[in-house]
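So this first bit is one chain, no partners, the form predicted alone, shown in structure tokens.
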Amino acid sequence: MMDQANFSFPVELKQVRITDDFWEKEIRLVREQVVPYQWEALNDRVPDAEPSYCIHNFKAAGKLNEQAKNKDFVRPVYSVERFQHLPEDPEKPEETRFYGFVFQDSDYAKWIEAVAYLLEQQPDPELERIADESIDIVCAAQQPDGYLDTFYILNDLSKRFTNLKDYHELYCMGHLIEGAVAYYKATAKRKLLDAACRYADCVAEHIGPEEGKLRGYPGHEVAEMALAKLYELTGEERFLRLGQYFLDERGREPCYFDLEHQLKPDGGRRNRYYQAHKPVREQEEAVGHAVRAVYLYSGMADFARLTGDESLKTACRRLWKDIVERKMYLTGGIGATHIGEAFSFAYDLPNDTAYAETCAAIGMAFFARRMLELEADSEYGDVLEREIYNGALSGMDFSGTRFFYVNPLEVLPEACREDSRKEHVQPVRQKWFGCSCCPPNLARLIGSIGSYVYTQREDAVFVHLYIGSRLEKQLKTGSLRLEMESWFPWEGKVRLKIECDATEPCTVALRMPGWCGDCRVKGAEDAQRRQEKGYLYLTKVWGSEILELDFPMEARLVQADSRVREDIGKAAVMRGPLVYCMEQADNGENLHLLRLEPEAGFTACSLEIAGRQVLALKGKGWRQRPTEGQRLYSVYTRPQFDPVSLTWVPYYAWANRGEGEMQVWSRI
């Protein structure tokens, strides 16, 4: 067991008020556009969008429950062998049939979680009314023993818990728990929370280490994180035990998934996809489905903090380093291959076929925040910052109604249409997806961004993200109020106003961003100062104090490790926490013919994109003269170049001006 005194703990969203110009706009967009739009999508009311069937399924299950009250009613039984169910006539789905993917319930759970975060920060009676009505619909689908998964309720209840590997019951339970916990914290209403607790208890009745129970665990992880939240809210040890069991049992031989499907063991190769090839504490490499992986690692970090388990913390560090040092894109994207939405081998990071699912970037933000709770190390804060400004935020357009599932680092629209190897890449964002996990996931991340800015100990506040906000924290002998004004991500100026009436010393720890080589902090000159793992610790008896922070944001060129073959001879542009890219809208077509001039420097300028002002970068470069008119292959001649002015825009802002080419990495 490790020393838990070194841990920091989550800051409750209700302690934080976001005042940041950049993120307040994003939260307002989620409140005014994203959440209402997604409610329409979940109800299949968005014209020309892929249908969801999510709310249809809950209503259908509730209707079936009503019919079952008739003693003469015979519950229909349908096949559960199809992973996705679609109606013959999309306009007229049958009233009591299940449609969509087996995990469709989870889209609602993430939506209600996003709603909860919005309500916790600002009352909205109309939104709360819609949410309450939706909760009534969901709870009406629950079975008498607490079971709540519409795929099996509507198809064949006798088959429940027979395919934990692929059919996502425990995944849907996990998201339902997270949404229920958030909604209770926001409104103090217990209906959804009680339903989630009953579902968890139902699972524990059937799955666990006791004799007669299935020794299974989730095929798609998230229940581990969720049960940690449920335990912290309720204090009920049974939820902690269930989550601990899922972690301890995963990967043990004989593998449950092999037993479940009557498969011969293959040395763990098959189950790498599910992170079930080894016990979690023995895993050394991030493998398999990227979202599942980082959800698992986030749950491991939660339980390391809650139980003081050093072996879990050590495993988390090892897996973190494998991702960050060998398998992560510059944007923070993870999961390089569309085959299984998975991690590829080390340093295999192709740009034009990158998968880099929006959910995976969000999951990496979850993992980073939890690692920060285990130990304050700026490496975790740097990645958290990279994810929220780049890998995750690129998943939504400026209207809040179009979304990316896949986030490539290079796009040629023609290739997306004509090359089946790139058909998973879209050159423009979509209205919705049949598998639409990413849009509501992004809504809940943005809605809860205030809970990522700080962590806390009894006598300390850690500032991980420089997002304008107000924080109130109780100390032993008083209270600490911290007000942060930030010009991020455009400028590196931060102003911290601290008001404290406590009589004992307190520490304010500030992350020194890894992208900034000259961090300057003015104020609190009488504080005891020390630097450790990229954090500046200021300890004193605080009164009224103002800290002025300056993190100069100079545009800089970044190169990849030479083992990343796709990026040899190329460079990318970053400024502060933002990754930049070139778009056809600014630089013309055939971006592959452009070369940037590394010695020329960059000039920052304001540019309007889809009604928003962003900071663009101007630089000098060269355009290679095309060889059109020659044969497909000819004798080599030195290429000729013409000077050009080049423009870069923030990566998260690309594809807001119609279809066109894009690239992050450019020749030098």
Second form
There are 2 protein chains.
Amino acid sequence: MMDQANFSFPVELKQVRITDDFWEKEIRLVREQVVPYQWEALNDRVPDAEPSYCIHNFKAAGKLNEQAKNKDFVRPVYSVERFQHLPEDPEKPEETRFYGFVFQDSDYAKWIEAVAYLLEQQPDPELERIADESIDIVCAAQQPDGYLDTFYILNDLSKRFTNLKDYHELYCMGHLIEGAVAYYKATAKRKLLDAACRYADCVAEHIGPEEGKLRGYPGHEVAEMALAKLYELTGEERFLRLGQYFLDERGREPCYFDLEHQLKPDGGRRNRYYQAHKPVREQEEAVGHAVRAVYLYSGMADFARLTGDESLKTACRRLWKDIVERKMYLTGGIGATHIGEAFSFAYDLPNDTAYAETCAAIGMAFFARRMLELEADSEYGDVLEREIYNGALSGMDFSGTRFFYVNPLEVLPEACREDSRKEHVQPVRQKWFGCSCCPPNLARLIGSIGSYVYTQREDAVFVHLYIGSRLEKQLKTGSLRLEMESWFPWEGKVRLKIECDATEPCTVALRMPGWCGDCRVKGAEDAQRRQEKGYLYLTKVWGSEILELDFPMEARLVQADSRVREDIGKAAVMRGPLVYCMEQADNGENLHLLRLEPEAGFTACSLEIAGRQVLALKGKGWRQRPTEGQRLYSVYTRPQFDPVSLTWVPYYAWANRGEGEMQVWSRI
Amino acid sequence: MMDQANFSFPVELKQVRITDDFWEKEIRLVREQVVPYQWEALNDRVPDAEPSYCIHNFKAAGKLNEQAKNKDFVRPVYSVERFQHLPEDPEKPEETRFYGFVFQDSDYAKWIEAVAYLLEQQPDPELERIADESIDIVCAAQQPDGYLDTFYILNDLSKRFTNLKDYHELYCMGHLIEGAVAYYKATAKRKLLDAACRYADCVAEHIGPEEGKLRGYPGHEVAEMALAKLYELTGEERFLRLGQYFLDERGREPCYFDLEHQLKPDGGRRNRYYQAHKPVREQEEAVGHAVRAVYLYSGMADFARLTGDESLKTACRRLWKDIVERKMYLTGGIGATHIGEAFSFAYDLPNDTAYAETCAAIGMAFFARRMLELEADSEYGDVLEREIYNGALSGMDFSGTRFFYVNPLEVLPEACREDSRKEHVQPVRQKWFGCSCCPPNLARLIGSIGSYVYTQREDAVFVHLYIGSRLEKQLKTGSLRLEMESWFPWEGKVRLKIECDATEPCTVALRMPGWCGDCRVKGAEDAQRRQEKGYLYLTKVWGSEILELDFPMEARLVQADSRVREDIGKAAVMRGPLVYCMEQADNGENLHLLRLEPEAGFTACSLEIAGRQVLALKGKGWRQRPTEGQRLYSVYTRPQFDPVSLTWVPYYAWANRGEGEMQVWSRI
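What about the form predicted together with another copy of the chain, after the form predicted alone?
Okay, now the whole complex, with that chain kicking things off.
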């Protein structure tokens, strides 16, 4: 058992009210655009978008349950061979057939989770009514024994739990639990929570370490995190045990996935994709499908905190280091290859064929917050900040109705159309996807952003992100109210107003951003001050006080480790937590001909993009003259460069002005 | 009809004797290693190499024919659904089953063609005996009506000619014809030629423009070139007609491939792969599978010459330009993407994911020689030279027993193993391939290299390549003997000794290499001299004379058109016709850290690689200091460079010293 003194705990969303100029806009977008739009999408009512069939499937399962009440009813059986089912006639899907991918249910679960976060922060009777109705639809699909996965319910119940490796039943369960926990917390309504608990109990009836049960675990992780939440909400040890079992069993030999599919063991090669090649505590490198990986690591971090398991924490630290020191894009994107949506080898971070799935960046935010709960170290906070302002946020456009699944760091639109190696890269955001995991995932991250700003201990508040908000916290002898005014990500000024009527001392711990070389904190001069792992700890009996934080944001040139071959001879521009990029809209085409001038410096200026103001950066650079009138290959002549003015925009804001080239890393 | 005054004609291999130091070694390798080795491979006798099953299939078909003589024999029928067939038990292939890819027969055809070229130049009774026996095996497989494709013979004859699009029957026919023509020319033995003619007649019985026949044509081109050769050898118009029909019908609407497979027309998108998206004369861009494309264009050039069809010639010129001005690697490699083994879009020439199949470079050599026959223009000769010394020759190692299918311009061995996007790229040459089109293709190119050196007209000899050799040519009133001594590719000195007893004037036309800025030709001062399209024409009544040619070879830095994004900020090294590269064996690892010094110059020096002497180049450059002790991303600091000595070796010679990094284009 490890020393739990370093732990901190998530704050309840209820404790926080976001007032931040930047994030309030994003949350409003989620509330006004994303969530209603996604409800339409889940109901197949978005013109010209790929249908989801998600709600269709729940309704179909409910209908089948109705029909099954008739004693003469014979349950139809369909093949479960295919991973995606499409109606023969797209105009006429059959009423009680399953359509979409095997994991289609999870899109609903993420949507209801996002809805819950919105409701927890602001009442909305109409939204709550829609949500309640949706819960009725979903719960009507549940089987008498608690089972709740429409793919098997509609196709062939006898085949359930026969393909944990690839068919996402436990993944869908995990998301359902997360949605249910959030909805209960927001509304105190138990219906979905009860359904989720019954489903978890049904799973535990069939899967587990006990004699006669399947010794399986999720092919796509998320249930681990979800069961941790369910345990924390309900206090029921059986949910903790199920999650713990999933972690302990994973990767043990003989590998369950091999047994399940009668595959010859291949030394773990195949199971790396699932992070099932080794017991989780022995895993040294982040490998395989990137979203699965960081969901697993997040679950491991949860259980390390809940059970005090030092070996899990050590593994989490090791895997974290492997990602952020060797396998993460500047934007926080992870998963360098579209083949298997996976981590590539160390330092292999190509910009134009990057995968960097939106969900994976979101997963890194999950992982980062959980590592912060294990120990306050600004390294985790820095990455959390990097993810939310860059690699995750880039997944959505300014209208809240268009999405990226893949977040490249360099785009040539022609290549996306003409070069099949880049067909996973879209030069503009899309309305929806057949596999639409990312849009609702982003909605739930943004909707719950308040729970990433702070963590707490009995006698301490940690400020990890500088997002304008109000937090209320009970202390033993009174309460502490913290009001944060912030101009992030545009200016590094933060004003913390603290009102406290408690008579005991309390610590306010402030993250000193890694990108800032000169952090200044004024106020509370009488507090006991110490700095540790990038956090400034201010301890005192608080009254009514104001802290003025100043983290000067200067645009800066950034380089990659020289082992990143794709970035050699190149540099990128950052300012505060924001990664910047060049777009064709500002800099013309052929961005590859541009060179940065390292000595030139930058000017910040306001720029309107699709109706929103962002801070653009202007600088001087060079444009190489094209080799005109030469053959494809000619004798080398020193290239000629003309001075040009260059413009950078925040990476998250790219592709809001139509199709064009973009690049994060430029020649220098 | 166009003016045929520009035409020249191939020389017979018999007229030429290669004496060249460089190519004599390669031919000896083909004779002593490649051809015997490949015979073993075709017979599945190479340990640890993927079995070919090629000869097995012919023998199996012969056995089936024997059994079919029994009246009670019922022909077994197997599915033709799969493109590749493997024995259930690899240890025990069944005697009369087909194995390998649908096009497996063609490997034999290319092998016998290579054998023929060797025999044409030098008698070898033992080799001829093996060849004759192999021909007996092949001919025993032929059906009574002339049909000869073991895939359908062994699986299901009723299905023949039902999948011209993808199942390579006409491709196999084409290669069989080419092998048969070569073997007849070498030995005057008719058996294989007769079999090939009968197969062509059988095809013409079922396929063609006449009522009741299938209006099909080859999915993989080569038959066009082959039928041109067969017509030229036999003078039989019916072979010309069949080839002409293939060209005329290709790409006409409705597309035969769509009809054959009941596919909805998609505006030609799908059929671009087959160059069947438009009538051949209307095709503007080189698209689709690169080998198919250049085989088609080579056939078009043949028919342009044979029929004087100006529209075909115009199309050939246009397609040629598109390749060499926009889609060809420095090495002459074509086909930038492994997806579809195909051309990518203009200027998309990535170095590390290049496909650049050996067969495609060989196909470009075919195309170049045929364009030279249409008009002597040094542009074609320059590319021919580029292919044979670089992108084609790199396909084989110095032992003649290891082969590249893919010829990248940059290799990081770790990436080939770890990054699925590069799994088509091998860092070392392989023994054999399941799909082994390249090794025998290279054998037949090298075996027939003599036929690429010259072309001729009644009163003229064109020297396209400076490969030491002797040529004998009949003129009206006597004969001309040309003896070329050459130090290519190491030195640009060439000595041409001419002995002529004819009393009429004759022209000797010499290609002035495009890479040489200062071509000097001494001798025959009394000849009428004119220069046109890169050829120096010397016309006179020749006696006994010596021409001294000097094409100074200086190592030079080369740049790519600035639209080639992958080569921006980079340069490559060439010397004469040779492309050079850096290998880890000489320059250490992390080649991406190296920079060329443009002003430094080069020193040439001899280097032994795997028992052979090559001319290496030494120069000065810089090695960037690694960003040690920094995080993955850190504030930009001007990189530090240490001076280093750099070594380049000829590209064709790379990967003869074990596994290691290689790069053609380096930072400058």
